[in-house]
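In C-alpha cells, one chain follows: the form predicted alone.
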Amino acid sequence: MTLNGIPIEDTFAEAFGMKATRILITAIDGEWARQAGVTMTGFATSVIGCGVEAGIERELAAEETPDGRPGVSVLLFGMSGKDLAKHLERRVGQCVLTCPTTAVFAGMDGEERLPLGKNLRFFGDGWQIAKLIGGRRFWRVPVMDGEFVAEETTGRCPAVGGGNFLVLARSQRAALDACQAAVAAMRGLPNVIMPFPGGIVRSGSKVGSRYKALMASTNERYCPTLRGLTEPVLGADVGCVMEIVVNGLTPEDTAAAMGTGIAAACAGGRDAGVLGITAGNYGGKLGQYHFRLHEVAA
C-alpha cells in the first residue's frame, strides 16, 4: 500500500486500555484559559514517568461553556480510575485554582465520577459555599481575585492510549515538517490528544531494557546512528525517524486520528522527504488494541 508514492508498512500499532476524563476550564479571556490548560497538562507525556497523559483537546468559544466565558477542553488519561483521580485533583489544585480568573467544570457525563471541586473546596477553609443548579453541584471558593468556581465532580470513561505511527524521512527537517502537518490535522478532530511535546516523539521506545530498573528504553532498530549495528529495518537513505502517539476516548476516535495524521504526513509525497510510514508494536503482547495501518490509512 502506498500514499502519494510513500509505502505504508503492513503492520499494526499496538495500544492499550486506559481511563479518561474531560474537564472544561474557563477564564476572563481565551489567553488565561489556555494558560491554565497548558500549565495543567505540562509534564503529562507518558504514564511511565508522569502518572497521567494529558493535553488540550480544543479551544472553546464563550457560547460553548457553562459560564459563558471562553475556555479550553482538556483530556486526561490514566491507567486506572484511582490514578486518574489523584492526578486530576493535584493538577487542578496546583494549576487551575492558582491561575487568575479561572473556573473548572465537568466535561463529560456518566455514572462513573471523579472528584473535581469536591475536595478542592476545602482550600476555602470553611468560607466555601455550594450551589445546586439543574441537579449539578458547584463550589464557590473565595480567592484573592474573587472566587474560584469548581463543579463537584466530572465523568470518567474507558479510553485507548498508545495509538501511534512512525514517519521515516531523509532528514530531521523532512520528518518534522511531515509530523507537524499530521499533528495539525489530527488536532481538528474531537476526543483525541497527542500528549508528547508538540504532539511528536523523537525518543520512540520499546518495552524493557538491558537495565533491570527501566520499564522502557530506546527503540534501537529505528535509530539511524545505530544502522548496521542492529536488526536492519532502516534503508540507507533514512536519516530520521519520528513518532506520533495518539490517545482517544474510543478505538474509533484513535483510528480516525491515525488515518488523518498519516494522510497529512504523506501529502507532500516522496519529494518532501518522507520515505515510509510504519508503527510501533511489541508482538501483540502490550495492548489489546491493534490498529492496522492498511486499514486506518485506507
Second form
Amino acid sequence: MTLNGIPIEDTFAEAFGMKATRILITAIDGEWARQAGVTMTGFATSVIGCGVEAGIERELAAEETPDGRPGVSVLLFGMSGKDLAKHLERRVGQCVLTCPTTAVFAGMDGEERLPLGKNLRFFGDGWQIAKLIGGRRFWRVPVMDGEFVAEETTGRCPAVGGGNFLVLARSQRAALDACQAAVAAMRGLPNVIMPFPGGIVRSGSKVGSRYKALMASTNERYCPTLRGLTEPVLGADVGCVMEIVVNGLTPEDTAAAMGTGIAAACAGGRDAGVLGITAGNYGGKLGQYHFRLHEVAA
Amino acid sequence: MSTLTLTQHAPTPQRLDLSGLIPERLAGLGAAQIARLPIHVGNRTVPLGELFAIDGSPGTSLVVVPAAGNLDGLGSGMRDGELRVEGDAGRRAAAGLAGGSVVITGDVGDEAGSGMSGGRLTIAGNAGARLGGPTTGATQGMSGGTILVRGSAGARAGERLRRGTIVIAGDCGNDAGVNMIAGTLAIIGTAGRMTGSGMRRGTILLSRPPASLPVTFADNGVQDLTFMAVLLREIATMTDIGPWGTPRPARRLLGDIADGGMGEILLPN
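Take the protein just shown as the form predicted alone and give its structure as the form predicted in complex with its partner chain.
Complete assembly follows, chain above in first position.
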C-alpha cells in the first residue's frame, strides 16, 4: 500500500488499555484557560515517568462551557483509575486551583467518578461552600482573586493509549514537517490527544532494556546512527525517524486519528522527503489493541 | 404512556385529603378498584367514584381536575411519575415529593413542597405560606429537588431550606428563607421584610432590594462570582422566563452573622 507514492508498511501499531477522564477549565479569557491547561498537562508525556499522559483536547468557546467563559478541554490518561485519580487531583490542585480566574468542571458523564473538587475543597479551610445546581455539585473555595469553583467529580472511562505511527524521512526537517502537519490535522479530531512535546516523539522506545532497572529503552532498529550494526529495517536514504503517539477514548477514535495523521504526513509525497510510514510493533508484548496501518489509512 | 384523569364532580364544603392518590400507587389498580378507594369527606367515608369522574387508565401519569381549591396533599410523597393538577390545589401540595414531576396550573395553599427531597414542582399560579418549608415538627425544610412558582408566594418561603432550588417569579412575603440551612432561593419579584433572617448557609438571589433585611448581615461588597453564571443558566432553563434577575457582578451580603454568617444574599449592584 502506498499513499502519494509513500509506502505504508503492512504492520500494526500496538496499543494498550488505559483509563481516561476529561475536565473543562474555564477562565476570564482564553489565554488564561489555555495557561491552566498547558500547565496541568506539562510533564505528562508518558505514564512511565509522569504518572499520567495528558493534553489539551481542544479550546472551547464561551457558549460551550458551564459558566459561559472561554475554556479548554483536557484529557488525562492513566494506567489505572487509582493512578488517574491521584494525578488528576494533584495536577488540578497545583496547576488549576493556583491559576488566576480559573474554574474546573466535569467533562464527562458516567457512573464511574473521579474526585475533582471533592477533596480540593479542603483548601478552603472551612470557608468553602457547596452548591447543588441542576443535580451537579460544585464547590466554591474562597481564594485571593475571588472564588475557585470546582465541580465535585468528573467521569472516567476505559480508553486506549499508545496508538502510534512512525514517519521515516530523509532528514530531521522533512520528518518534523510531516509530523507537524499530521499533528495539526489530528488535533482537529475529538477524543484524542498526542501527549508528547508538540505531539511528536523522537525517542521511540522498545519494551525492556539490557539494564534491569529500565522498563523501556531506545528502539535501536530505528536509530539511523546504528544502521549497519542493528537489524536492518531502515533504508539507506532514511536519515530520521519520528513517531506520533495518540491516546484516544475509544479504539475508533484512535484509529480515526491515526488515519488522519498518516494522510496528512503523506500529503507532500516523496518529494517532501517522507520515505515511509511504519508503526511501533512490539510483537504483541505490550497491549491488546492492534491497529493495522493498512486498515486505518485506507 | 397511559394517563388517568380524575375530574371532581362538584366542590365539597369539607376539605379533602387526597395525599394517597399518586401515580405509583394507582398504577396497579383497575378502574373499579380506583372507584372504590375511600375518601374522607368530613365524618363520612365516600368512594372516590362518587366524587370524581374517572377516565383513562392508570400508569405513570395522573391528571386531577379539582372543582375547588380544597383538595389537600395532592402529589404528596410521590417518588416517580407525573401529576398534573388542572386548577387550584389545597394545602401541602407535593409535600414530601421525592421524585417525578408535579404541575399545578392554578394556585396552591400553604406548605406546598414542604419536606420535599427530590423531583420537580411547578406552580403556575400563586403559592401560600411556608413554600418548601419543614413539615410539622420537622427540623429542616426541603432537602432536594426544584420548585418553580410563576406567581407570588406567601410568607416564610424556603424556611429551613436544606438543599434544592426554589424560584419564585413573582413577589414573596415576609421572612423568605428564614433559618435557611443551605440551598438556593431565587426571588424575581420583590421580597418582603426580614428576608434571610437566621440563615446559616445557602444563597438567596434577589433581583431588587427586599422590603427590609435583618441588621445582622455584613456587606461583602461587589463580587463577580463564577458560580452565578452556572446558577443563572440553570434557573433560566428551569423557568423559561428568559434573562432576569441579579446581574453579575452582584452586591453580596453575608449572614445571618448571628448564625455563623456563611449564607449570602445576592443583589443587583
